[in-house]
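Consider the single chain below, provided in structure tokens and representing the form predicted on its own.
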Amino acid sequence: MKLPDTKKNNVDSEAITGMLKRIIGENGRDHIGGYSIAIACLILVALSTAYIGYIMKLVIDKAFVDRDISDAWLICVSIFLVFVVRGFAGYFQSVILSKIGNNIIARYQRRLYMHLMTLSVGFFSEARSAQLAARISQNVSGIRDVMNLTITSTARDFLTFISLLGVMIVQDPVLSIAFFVIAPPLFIALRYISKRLRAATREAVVLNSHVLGAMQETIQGISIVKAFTMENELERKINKLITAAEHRQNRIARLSERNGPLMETVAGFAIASLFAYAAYRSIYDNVSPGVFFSFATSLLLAYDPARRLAKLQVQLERAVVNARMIYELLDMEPRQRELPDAKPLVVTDARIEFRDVRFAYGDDTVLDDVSLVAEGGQTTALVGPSGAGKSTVINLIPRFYDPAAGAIYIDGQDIAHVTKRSLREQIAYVSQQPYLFEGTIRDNIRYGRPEASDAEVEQAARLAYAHDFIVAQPQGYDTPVGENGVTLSGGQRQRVSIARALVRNAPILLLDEATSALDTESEAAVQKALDEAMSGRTVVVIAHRLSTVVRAEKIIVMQNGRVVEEGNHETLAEADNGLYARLNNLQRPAVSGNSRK
């Protein structure tokens, strides 16, 4: 499964008012108290707006050609009062629509978060996580963009702008027709520029996530980067990706900005014409000023929200555009789905049987007919040289991926039939990379049981012979990891995923190569703590260093995705011509080191 496709740039009208629908359709029911007094906030503005351009014909009229003091100052005062109405409607529906805003961009990233923890181990395996993230923290603003442009526009653009017009149209019927003659040509340009800015808004977010996913990942990598001189090259490839960053952002700067001038054009023309229009009035047909001046200010007025509204559609295709992608990732469906009739896993013996299962990645096969049993209670190791498929044979028991063919059974049950929280629950996981989180690392121990008293934590660390060096933490357990744990060495790291392992005291223990980051003295203290560990447990390890697996009541030899060998170590060492043999002779120091004590 893959990140949708960025060369889908058409977005046609339907699209569009269906994408309104759903968003208006999810958020407007949840907030509608709130958006009820936004609006009415906003036709307060809109009201206030129109009252101000209707009012200047009596304060012309009134104070400047009948010289009434009286009716001067009832006027005065009434344009005072509406200024505040004015503010304090223009703050409370900006602060509401703020808060609404914040809330659906929190409950979008939650709804996010939560679907991609649905999605398969698969999924991440494809797309790039840095790329993904960057995505979502662009995208995820659109929604709200869409809800505030719509309310805003519709209760305080558009009504504020038909209130001017009904002032002008009451004040001068003629000269308003002129409105109607020019606004048709000028939509229909206005459409034409937001058709071109459609397909570039896309490609801008897609190349901005190229830009923040390569940023980051020099960031994670940075001693790989140091290490082998590559700064240059990364640095070459970064320019590339800003350079077609910043073309595309110019582009669209080009496009959005080219209703400015269109907009200036047509009013320069109708102001120009209004005031040709009036001076010929006052001249020759005696009409008051307080007609004029009434309608120029409706119209300056007007101008405002009806640049606004000239740039909606502009404005609403990019949010629109950004919403859309926010969707294409929850719209995903999860590649593993729970059949109807899964059931909790019920644990026994902790049996695990493979049933001629067959997995490939894309075309390429990595296991062909794999059978093999891991007895209950017992230590089951697998071996073979890199590529053999033992680490997905790791993988498919907790279904991070589902065999093409085949089955894998848990005491007598389909893992296929059985729900993935309750499979997942009863296995305790140990990867080839430690991974630590942001948080302490007493925190860290404890995501393998929430519920894990601070004992109980300390415990598995001293099995995972982590306690020492633990203490000698400035923090002890409450010292931060930092990212990925980076305050933490490499076999440090790995002493504390073991110990998170153990302490979910779960009666599977996956193990791919548990003890590879760690050095000769605490990898035999660990496997020491480890052999106690798994006593009673059913454990499946994975090792290419021997010594580590010759205490293993059953050892699987695979090779090019296929079981070639089965059985203990001195069986197996002892075979004439097989791999394991082979792989015994390359190793004996370790082993025979081992074996001895």
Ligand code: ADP
Given for the second form:
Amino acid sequence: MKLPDTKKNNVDSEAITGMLKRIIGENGRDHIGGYSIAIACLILVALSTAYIGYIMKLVIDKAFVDRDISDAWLICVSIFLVFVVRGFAGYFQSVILSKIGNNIIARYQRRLYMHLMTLSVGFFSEARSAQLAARISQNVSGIRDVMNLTITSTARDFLTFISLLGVMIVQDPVLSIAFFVIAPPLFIALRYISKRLRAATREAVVLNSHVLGAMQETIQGISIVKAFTMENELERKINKLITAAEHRQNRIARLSERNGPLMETVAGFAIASLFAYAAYRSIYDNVSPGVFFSFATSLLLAYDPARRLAKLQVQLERAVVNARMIYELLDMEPRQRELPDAKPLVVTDARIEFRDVRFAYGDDTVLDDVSLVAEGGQTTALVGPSGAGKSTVINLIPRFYDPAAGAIYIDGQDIAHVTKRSLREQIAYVSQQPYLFEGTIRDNIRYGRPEASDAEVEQAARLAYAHDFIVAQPQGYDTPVGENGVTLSGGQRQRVSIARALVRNAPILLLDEATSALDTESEAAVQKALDEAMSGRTVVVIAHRLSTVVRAEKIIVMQNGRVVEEGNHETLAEADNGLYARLNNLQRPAVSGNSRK
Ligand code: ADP
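To complete the pair, please output the form predicted in complex with the named molecule; the form predicted on its own was given just before.
Expanding to the full complex; the earlier chain stays at the top.
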């Protein structure tokens, strides 16, 4: 499953309207109360602004032309009150909208995170993780922006604009018509700019995620970078990406600010013409000066909302583009649906059987007619050259992927027909590279079974030969590990992850033995921990150690996605011309598939 192609950026107006409807529908309903109050406040702001435009006529005519002091007082008090109302209404709407906005972001982050967990493992190996992370952090705000823009622009800017326009028409219809003549060409120019801005914004998001990805790659592979002296090479590569991103951002800045000079020029022209006309009317037609002051004030006050409304489309489209990426993720169907009649798995012997299983990641067949049995309570070792399909066999058991043909049975139950949760609860997994999560050592072990007591966690740690080094840590079991915690050695991390598998106490253990060499002492401790973990369970192990293979009850030799031999160490080692015998003759690398190449 690929991330949707971000280059396809021709968001047509229909798609935008559809997206707007969806965003407003989903969020408007949930926050109807808050939005109603905010809209009421915004209407107050709009009306008070229009009042200020209107009252200017009276200010001039009563105070300066008629020189009536009692009217002047009344007018001044009303102006003061209107400003106070405007200030408070503006404050409340802003606080309410921010609160709702923050809540929208929090809810979409939760929703996205939960949704991501329902997607199959395959999705994550194909999607660039940096791109995903960028999407979640940057684009969720798009949904908030759509809501806030729509509400502030309709309730405040549009209403303010319309009521000021009303004031202008009442004061001088001829001038108002002139105003309508100027507006349309302006609108067309703005549309053109918005189109180009849209394309640039999408490209910038993609470019930024490339920069992020390249940095992450370097950080994760820093030892390789240094060992192969790749610094200059990588620097050149990332420099190019950063420069491209910088240019794209500059372009966005230029495009989105281009509206500024355009509007200023037009506004200057409009105001100059207005005064020329006013002077003419006052001198030759004897019209009261209050009319022009009211008109001019209204025009000036209408400038801000009009400018925001003109920018609205650009901003709304930018927000919709961001929001659309979020919805593309949210709309992604989990590939492995649970069957409606899925039952919980009932484990008795924990016998695993593959029947004619075929599997492909994409078009290349990785497993071809694989049939094998891992007997309950016994250890089955998978050996074979790298790329033979051993990890794939392991991945199919907890249903990280589903076979294209054939089926997998546990105690006679097809795992495609049982609930994934019940299946995975019966399985413990120790990966080649132990992964420790942010949190304490205790937390990391307890992930194996969240309801395990402290005593059970400690017992598992003892069995995994991890207790001693854990209590030697500064805060014992409560020592933080992970990205921001203490650094544990490779062997220690492995023993923590074995303790995690032990505390799960599941009848099936899937094990990908580490290929990386540990020091002898750690190696011995890890081996003892593994022996403990393996005893009494059904174990399927990708074996890299000779000792594991020798002790396994059954060895399955794989090559090119097929099972080529089966047996135990003695029978297989003696078979003439067998792959296992040949591998075994190469001594240690014999069973260490990955080091064969
Ligand atoms: P082994 O564990 O024996 O080394 P794997 O099961 O990892 O073999 O891989 C079998 C084949 O499947 C290899 O050719 C490998 O390139 C391919 N493969 C493994 N994982 C993926 C994946 N996530 N996407 C596409 N191809 C994959």
